[in-house]
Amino acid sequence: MTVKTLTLDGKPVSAREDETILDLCREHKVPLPTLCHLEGLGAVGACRLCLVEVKGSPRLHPACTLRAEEGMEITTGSDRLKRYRRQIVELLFAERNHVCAICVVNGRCELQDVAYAVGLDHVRYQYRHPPTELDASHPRFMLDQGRCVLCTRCVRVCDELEGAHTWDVAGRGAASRVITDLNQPWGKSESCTSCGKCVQVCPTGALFEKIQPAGGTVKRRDFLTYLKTAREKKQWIR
């Protein structure tokens, strides 16, 4: 495999040809916030939080989809990038109803973690407070559209790992929302296998189990790695 030599925040590093800049950053302990990215799922660069600067390019690039190239000069923490990341998180909080104090994943929410990481202490934009739907039709799980950040982890895990493709995204812009089976109530979905993978990968309280422990919902972020490893080793085949 060809090895690429490039510069990461002024330091020379090497990378495999199939490695992304986000992989490289994590390998070298360079912190980059993400919401849509999750190890084990296809990368889409949707949340734009992992944007980096590439010398010679006028635009910013999502590190999760950017492959390492020979001679690249990558910057991950400029004032411009910090400003953009904070602005993205502010807009996420302003767009829907993210009231942490009454959320089932308060204290275990990835959006909260990202807000801390970018130093968010207030939102400069007017809150939209849109009327959103709460789908409680499924016997085990619930969907709160007001908590959704449209990262599409649920869409990808249902398609790529479970193979059901129950989830999808409908609408455009601020009116976009996740739906099941051509906008049927989740509980009436004929394709849903009730596996719960979508609930586990959701970074916020948008998808959660109806029956929760007293401390709220705790999601298993490592179960995708467990599934991927088990399938590769064919641990379920006798």
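Think of the rigid core as the biggest set of C-alphas that the two forms share within 1.5 Å after superposition. Everything numeric in this text was worked out from a predicted model, so none of it was measured. Numbering follows the first chain given and starts at 1. What changes on going to the form predicted in complex with its partner chain:
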Contents of the next structure:
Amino acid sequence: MTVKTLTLDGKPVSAREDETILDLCREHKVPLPTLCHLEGLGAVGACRLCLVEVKGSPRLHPACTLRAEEGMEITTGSDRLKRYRRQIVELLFAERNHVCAICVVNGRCELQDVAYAVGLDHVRYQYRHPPTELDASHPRFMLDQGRCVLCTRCVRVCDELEGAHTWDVAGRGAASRVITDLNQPWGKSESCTSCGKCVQVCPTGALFEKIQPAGGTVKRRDFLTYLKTAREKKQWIR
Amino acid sequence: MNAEELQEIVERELARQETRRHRVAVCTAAGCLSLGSDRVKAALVRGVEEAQLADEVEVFGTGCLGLCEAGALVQVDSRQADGHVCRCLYEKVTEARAVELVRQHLAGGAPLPSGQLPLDDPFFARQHRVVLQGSGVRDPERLESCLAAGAYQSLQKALTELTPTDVIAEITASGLRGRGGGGYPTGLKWSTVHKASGPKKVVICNADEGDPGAFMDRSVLEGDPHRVLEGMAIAGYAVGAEQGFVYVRGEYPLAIDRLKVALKQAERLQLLGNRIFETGFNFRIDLRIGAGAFVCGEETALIASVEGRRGTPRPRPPYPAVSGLWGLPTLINNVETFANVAEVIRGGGAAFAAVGTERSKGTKVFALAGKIARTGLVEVPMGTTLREIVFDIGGGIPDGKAFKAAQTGGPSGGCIPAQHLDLPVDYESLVQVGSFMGSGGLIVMDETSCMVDVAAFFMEFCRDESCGKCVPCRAGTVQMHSLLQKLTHFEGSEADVAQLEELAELLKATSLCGLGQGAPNPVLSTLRYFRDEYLAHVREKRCPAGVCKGSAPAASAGAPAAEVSP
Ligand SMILES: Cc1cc2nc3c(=O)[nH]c(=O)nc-3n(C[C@H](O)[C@H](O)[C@H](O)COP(=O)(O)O)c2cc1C
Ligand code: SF4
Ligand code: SF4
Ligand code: SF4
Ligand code: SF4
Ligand code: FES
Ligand code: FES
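Write the structure block of the form predicted in complex with its partner chain for the protein whose form predicted alone appears above.
Full complex below, order starting with the chain above.
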């Protein structure tokens, strides 16, 4: 495997050809907010938080899908990028109903973490407060559409790791919603194995376990790396 | 089929046409159809039979004849005693008129004295028809008729006289650029796919055409489907593909029907299929019907849709030329792009490049709409000025009103104000003035159009058509639209205008695909040229054009329906 050399925020770094810019950022402790990406799942480049500048390219590129290439010069934290990231998080907060104080993941929410990371202290955009639904039909889990950021992690984990493909996205634009089966209540789903993977990978309070009170939900993501290494490298280590 | 057999069919058809005194083409495209052209056609056929003229007159349905507002249009080509063909184009034909037409013109031989469009009118005379040359000439439902008019001769030439590299060289020399919007050099795209490595390759024709007001691609498919299929087959030969797909939206039933007929006929004569023209080249084309989501015109979303998945874009690279349909190197071109290919091969790249401007070669089809005297479809050389298109060809603005702006490029385009009327219309010039070629919609606005309202219209379109995958577009178009609505309801402030601009920058820079990246353009271009109108809405609570009435926004405040349909 050939090794590439490039610069990350001015520092020379080396990369394997299968590594993404996001992998390099993580490796070199360069802080870069992400929401749709999760180590172990296929990357979709949807939340646009990890956008970086590549010298010589007029476009911005999502670090999570961008492969390292020889001689690349990457900037991760220009003022422009910081401004965009903040705007994107603001848009997410304005889009649905985020009332952290009464949320099951308050204090343990990736959307909150990202908001802190981008320095968000207030939202300037109009809150949309769309009417959203709560699906409590599953015996163990709940879905609160009001907290969903449409990162599709649940869709991907259920499809790529559990192999059930219970989740999908229906509708388009702001009317997009995650659905189970053909938009049937989750509790009636014949494909769901109740494995709970979707609940664990959901970055927000959109998917949670029924028994947990506000602020009580702790999500465990490490299982994903475990399963991934187990599958790909046949090593059963954490 | 080989060259001799083709020649035989052509001669037989030409001889057949010689025996016909009149060829009657009835526009059965959407515009005329809505004015009852199918009944007109039926009346003509019936009339011809009753008058026992079936051996002398052929009646066929065709694609858009151009001047849709004067529909239903009927074109009559009459063969004079000296062999010369004389053309009459009848406007506003009704069933009653059709009966008259049969009696007087077809049976009697004397054209009707009234109801004819003057063919020397600049609307017709100033056009340069390449892509549309077959409309009204070729019977789209009879392959023989198309062959007689030259269909598949370029394919034969390519397969028997040129190597794939030669074909690509001709396309490159022609300077042909993608007519789907961005204007990417077609030769470069073909050569990339040609060089891409893979056991199989695919050619896709993008016939999704979702721009509001646009119907250029549809017209080509309805009027001359074989021209597109031929272009695709030549492309397949050039890039090394044996399989093609036409991705056409389900809202185009006539285009779909005619494509199906055309495919079947071409396959039967082995102009598509195996060992085309008795060479080693095989090429099959299949149809894929889209459900009609605007975003499915975006290449990667289109590919996902053909694969049977939800049609949403994905980040590029990898580009489809490297990894497209099922991971295979994939060539995607627009309908009009493919429709130009036969012409390039027929006359050579250099001859094609003689028309147009320095960097935009050939012709472009525009759909003229809005506040313009002659609405319809026109094909003009690249570089024709906006003034010529709007005033000479389009007949100017009706009711003595003043021209205000022309909107090109659909939801990713912008408004061009009067000061740029002498702009030569080509890819670069349009971008320079903050607009975009797009697929060819051209909407003319006069003093009674409010530019803020126009911006709000296009933003609403993008909001509704956003696929919802990425945050800036999904949530940003909603915010932008609601800000624009505040303005049109006289409830906006200067801070709202600033926020609008800030969001415009965000969407342009960070959206995943062209829909979100282009969505701010109508806003930015109207702000650039008509900022005073925005300010009048904000400061004086007044709409200079008198369009916005300032009624309170509905309770939903522009929130799209929250329904979910699986
Ligand atoms: C949102 C969006 C919609 C599009 N719709 C169409 C379309 O309807 N037809 C089309 O030919 N190209 C459309 N395009 C452009 C295509 O993605 C693509 O660039 C084009 O088909 C390439 O062909 P060309 O090089 O011949 O222009 C669209 C692009 C975007 C971003
Ligand atoms: S999901 Fe996160 S951001 Fe949203 S309400 Fe819950 S804690 Fe707050
Ligand atoms: S619990 Fe498991 S099977 Fe059920 S939807 Fe979630 S990931 Fe899929
Ligand atoms: S439910 Fe959770 S994991 Fe699924 S899309 Fe919404 S936020 Fe993402
Ligand atoms: S820009 Fe809009 S249409 Fe394109 S991927 Fe993002 S949400 Fe979908
Ligand atoms: S993490 Fe890269 S776009 Fe979401
Ligand atoms: S639809 Fe008949 S002329 Fe355009």
